[in-house]
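The form predicted alone is given below as one chain in structure tokens.
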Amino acid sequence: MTVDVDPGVDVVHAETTLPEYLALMRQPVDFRALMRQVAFAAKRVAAELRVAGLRGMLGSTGQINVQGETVQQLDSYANATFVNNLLRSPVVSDLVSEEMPEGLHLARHKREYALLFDPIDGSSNLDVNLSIGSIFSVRSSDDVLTTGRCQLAAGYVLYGPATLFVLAMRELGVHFFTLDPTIGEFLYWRGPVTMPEKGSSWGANEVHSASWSRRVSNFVSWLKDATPHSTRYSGALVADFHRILCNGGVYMYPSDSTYPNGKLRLLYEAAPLAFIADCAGGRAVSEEQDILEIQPEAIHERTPFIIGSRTEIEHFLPARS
């Protein structure tokens, strides 16, 4: 089987591993390589992933983080591999993370690149052997502080039946990448993805919905009744997001009083996979602009979040008041 790609560059085979690819979409060297050292990464994940519970790898640590959140054994294990692994990268000057307070500064000797990532989300689905993920957004050094406009790349990593890389760049669209354990390798499977006009599916922790506010819960009536949408939510926004990417409808987390800035964070959970949709068709907003516009002041700031297919995120848009 072979895999349609643009003019000028040579057959992509369902065979073709992730650097094979980005080598045959004659993606910058340095590139190639922070990318072989996250799928690096994410095996090693996966990998303690299947055997955790024989381990005894799941559970709290009895720590809780910047968040503010219980830290789930795993939770310190992927942040650890993703940070022992790009520690070691010519290329990186800056890694931010979910799990640390502060953002990590590398020498910047030949190094260009920021990765910021959430090790796992979805960490309360590890304890029932649910569907969970990893998120990294890649940035230039000197812009881990702009606007998800100034993101190089982004992907996830869902760690579900298959483990699937899955991989956003501007020029290239967005592209799925299988994990095949017998080799070890990641290997092609599709893409360039593009996200439905429109979906039959919503999802959100309607637990928070008496304090969302009158434009959310008019968006949310219309989804039920004027379409209608199922309801489809995991608690894992890497496995809800995946589901809207692939089949199309909207995922969201407003604010409400608990979270009156939003819960998820802009930089390394909401950002990347915004960036994502937009590369796909896609589109995601906070309940006030755009989320790839929106300024950050900190590392760890948070951000409603809104995403989908546009015909539902257009939807919403105009309902502002």
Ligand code: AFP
Contents of the next structure:
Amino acid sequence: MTVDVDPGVDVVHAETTLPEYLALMRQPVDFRALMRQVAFAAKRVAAELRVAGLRGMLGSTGQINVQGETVQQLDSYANATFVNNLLRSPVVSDLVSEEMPEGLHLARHKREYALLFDPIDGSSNLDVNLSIGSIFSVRSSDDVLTTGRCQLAAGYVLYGPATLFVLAMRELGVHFFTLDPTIGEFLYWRGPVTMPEKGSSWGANEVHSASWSRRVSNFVSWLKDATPHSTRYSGALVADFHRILCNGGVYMYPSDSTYPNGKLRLLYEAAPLAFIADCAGGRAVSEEQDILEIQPEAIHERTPFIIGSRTEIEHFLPARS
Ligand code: AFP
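Could the form predicted together with the ligand be given as well, to go with the form predicted alone?
Next comes the full complex, and the chain you just saw is listed first.
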């Protein structure tokens, strides 16, 4: 298999590894080093997930995290794996994780990258052996609390039947790499990926529908009745977003009476996926504004989140006069 790349750039082929791809695309050496550490952590997590049940690694630690949620043993394992690998990288000077109450500032000779991440997204799927993910956002260390437009790159790892590394970079778009576990490498699979203009599925946790805003409820009626979209909701944002990235459609976690500010975390869930959607031609909004325009005030803040194909998201947005 060969894929089209810019003229003058060596050809990317089926055996191209993630580090080789980034080198071919002339990405900065320090960014390549950072991605190597992220990919290494993801490979460790993927390997652990395959045998976690056999090793007694399922179930909770008995602790509650900064979000007030029960910490699963694998949340804790994955967080430690990401942190320990990133601590080894001299190019990372700040770390923000869903599982850590405070950000970590590392003593480095220069401030360079910040990595903001959710080590395991969709933890309730762990004990039932369903798909989960890891989400990450790369920023300059000086830009941790700035809008999502300032992200330098973003991506996620989807631990499904195959383990996929999805990476979005503004100038290169969104590309997929598949882990070949027999050689322990993420190999180039496809890209640049574009999200279909319109899809045929939508997903949300409808138990909260009674307290959705009228605008959200009207939008859902339109999705269900006017342009029939099937329901798809797995309990793992990465898995649900990946379906939409590939096939189009909508995922939403709007505000409701349980989560008046939305459930999802802006910096390491909503903003990176919004950046990926934007690079692929899709869109993400809170109920008020574009996710990429929100000015964060705290590392763990939440936001209502509606993401998907342009046709559907633009239907949700209020008509401009
Ligand atoms: P965590 O496992 O990181 O806490 O994330 C789960 C999640 O934020 C997202 O992945 C799901 O789409 C959403 O929560 C599911 O929430 P409900 O169980 O309330 O539907």
